[in-house]
Amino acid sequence: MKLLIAAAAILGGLLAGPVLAQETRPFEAGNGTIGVPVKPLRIVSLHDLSITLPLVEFGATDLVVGSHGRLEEDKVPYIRGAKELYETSFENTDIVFLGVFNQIDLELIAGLEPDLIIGRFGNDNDVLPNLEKIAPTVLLDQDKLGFFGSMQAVADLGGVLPEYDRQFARYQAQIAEFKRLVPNPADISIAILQPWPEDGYIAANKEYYALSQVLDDVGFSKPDLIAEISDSSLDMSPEFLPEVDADFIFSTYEGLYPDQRSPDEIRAAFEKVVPGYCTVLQACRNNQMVFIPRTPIYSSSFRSLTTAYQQVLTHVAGRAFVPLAK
């Protein structure tokens, strides 16, 4: 509350900032029609993976003055995805760390004098009234926009839409090449599973950022239980594991997180949730269970899509495998 009051207290000065001197245009956002700068110069991003990273990828890093981020174990802040895919960090840019999830420093944002704030509809609604006092604030309805629609909206707001269009065309060519190499993707089932032993469940993922986008765009099928869920994932109790078996199973490890830093640690996590899991899953029994690094394929990014494309192509295309009995 203290921060909210402080941010509001300096509004007078901010309203005389760069936005009043800029040409604006209407932009349809989750929070209504917003007048945004035609050529923003000082953007604040309220989410690293889905807003900051695309701006970095499309060549607009210099426009970002502040970003949400995360903390490593030693409390060093980082921009997830941008660090791993582009070696872009708070240390080697002028981007200011604004805080972690739901702890964004509004006073710090106000001090940066942004001319545009981009956040996520649903996640940032509670702070919207205060953000709007600082600068035009766009909340993107990412569920409605979808994977590519969200990236396109960020590119549009950042004035870098041509670069989005170029990379989207390249991605479409990659998918076409995948379909040439695997002409029958609908006959191959792939599941994305992740064990969470501390909570005693396995997540069966219908949506998993770039990885699931590539699988869907190529046209692979999913186990029925996953295909039918309405949410992005299903937290399953162990007895449902056979229901999500598939021709191939992908799971991920994450070097930044304790107990998830390697394929062996993820295998151990599966074993903790379901002892003998590998005998339950035919994909595992036949060496068709694949463990890949998470963040490179878990981002709103064309580089992430390319990484996912290469991983799936390498492990699935042009190889013999034992199909799951129908």
Contents of the next structure:
Amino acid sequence: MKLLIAAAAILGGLLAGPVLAQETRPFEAGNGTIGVPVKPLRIVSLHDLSITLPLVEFGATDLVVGSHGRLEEDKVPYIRGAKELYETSFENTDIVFLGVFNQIDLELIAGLEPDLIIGRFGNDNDVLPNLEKIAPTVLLDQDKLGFFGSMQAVADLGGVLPEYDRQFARYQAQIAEFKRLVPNPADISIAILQPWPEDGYIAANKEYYALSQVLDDVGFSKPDLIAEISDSSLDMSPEFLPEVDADFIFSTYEGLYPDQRSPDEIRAAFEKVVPGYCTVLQACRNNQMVFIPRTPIYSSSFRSLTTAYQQVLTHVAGRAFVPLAK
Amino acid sequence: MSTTVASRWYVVRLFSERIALRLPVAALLWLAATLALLVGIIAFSLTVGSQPTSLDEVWRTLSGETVSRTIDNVVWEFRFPRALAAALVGAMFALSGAALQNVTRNGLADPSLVGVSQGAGLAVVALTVLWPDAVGGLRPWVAFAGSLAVAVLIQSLTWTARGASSVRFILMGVGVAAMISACTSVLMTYGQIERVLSVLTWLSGSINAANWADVQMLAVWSAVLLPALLLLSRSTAAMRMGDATATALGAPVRWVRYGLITTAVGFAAIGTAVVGPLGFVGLIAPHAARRLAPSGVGLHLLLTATLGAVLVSLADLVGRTLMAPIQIPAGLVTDLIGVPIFLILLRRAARRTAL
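Would you mind giving the form predicted together with its partner chain, to go alongside the form predicted alone above?
Now the full complex is given, and it begins with the chain already shown.
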């Protein structure tokens, strides 16, 4: 009997060990109040752009043991955003590739023995009961948190909040500088448009991650049709193209995707959706249509914000332009 | 209980011969073989995966010993419930197909072909996109309601003054399925992207998120629906000879038809609610069972269930390990296997009926 009690005590001690080893604190997440480690050492991220990238950006790369990723055309996995902005990849770090969107390998996560798992509320709810068996799991409600709130929550969870605060202050200084250079931003309208010729529509984007964040923070206006969208974007029939004309139009290209690899390919895509589109849009007729690379301005990242800021500053504040006739 | 073994039949006599069953030995042997195969696949599933585990470690874990917390989690919390969930949903979709084929007397009936799975899919997608906070425990009931609504719609559209036609049932089903798929697409197109993405994997039939609660639900519903289906098998056998003959033999045709449709919908809806629509299992398994060993309705249902379980277990095992860590949904694998078989069956049917 004594032997059994001793064995049970040892077993209990072994099981409780990892839990007792770390000090925890409550964290308000989309899935409730979760007890998370004060100083996590092994974090699993279930989304590259919005969770892994901020952790990399705030200097917590070494804490990330596994991450969701994507596959390049040759099936090599990569961490979107972290690869383009920080040259951080599965090859040059100890971060383990866990699978692609919504097809994450749960037992691989278990094998990594994380002390914290960070995912997205809504997207990862189905696997939450499984994840909770492995480690404390925080699902961030990114819709409610917003762009900065989401990054701040990730930094807070990763124990790198001071670095977030430093970068946020720097970003606010950039915005203030922009407002000094462009004192009347509300008088300038900017649209973010993306042609999708295969589906026959043009996406009019109200939200476009870092790029739209910079535009909103500076205080630029949008064409009415875009400003009134309740969602983040509108898949617009090409006939509405004149309705979204603006002083400046931004559109992006992405080297990873076929038919979107360069500004010329995006121009060709516009042409395919609306033949003669450039004559329809005043922004295009006056060479005020700007084509920029997508991922660097698309991520949840201060480097993305800075890149977007510089692009917008160069094109909008840096040159004279023909305003759209009201 | 007394038994007599003849050369091709195994006779079971129960309760002073008040119940006597004559079972074909070949079908019994196939049933035993497929059950053994299923156990083998589940056992193999427990030992393979991204996290290396030896047979000894798995055995010790299953014996109640804690080898490590990781292996405990991997074996007990992920692989085991996943393997059982795959087997159970496979059996459920297969039985749904068999029940639909029996009630329509059409070998091409399948829950994913006649809109029953799509009905469940639309209901769940609508719930997820329009009322995301209400998903949780409502999902099986909403799926059941969606499937049932589609089944009732197809039955009412099929039924005419001259009775029901199985060909009409299939054609109506295909049409309604297309309409429902279009509605689902509309919701997916105009729903909020994050909500839409969260149901995308479910729609392709993924068992990745299965846990013990799912296994419990599937097991409970199987325990309710399978006996009900087996109870209907005697009358179903009579209905194979046509409604008039079945009525003459004393079978309550109308009630049996309702019973078969309800159980078929129940199986498909519960399976769909847990893992999403799994295409063609309900088509392949009953046909394979028929080809392997012709038998009475009851034994055919049992063989169909085990074949469905084998098929989905195998599909999930392939999907889980082939491109790991990427998890290929089992539904995609069953579609890859099912579509060629469906075309072969269609071709044979066309030859027979000169369609």
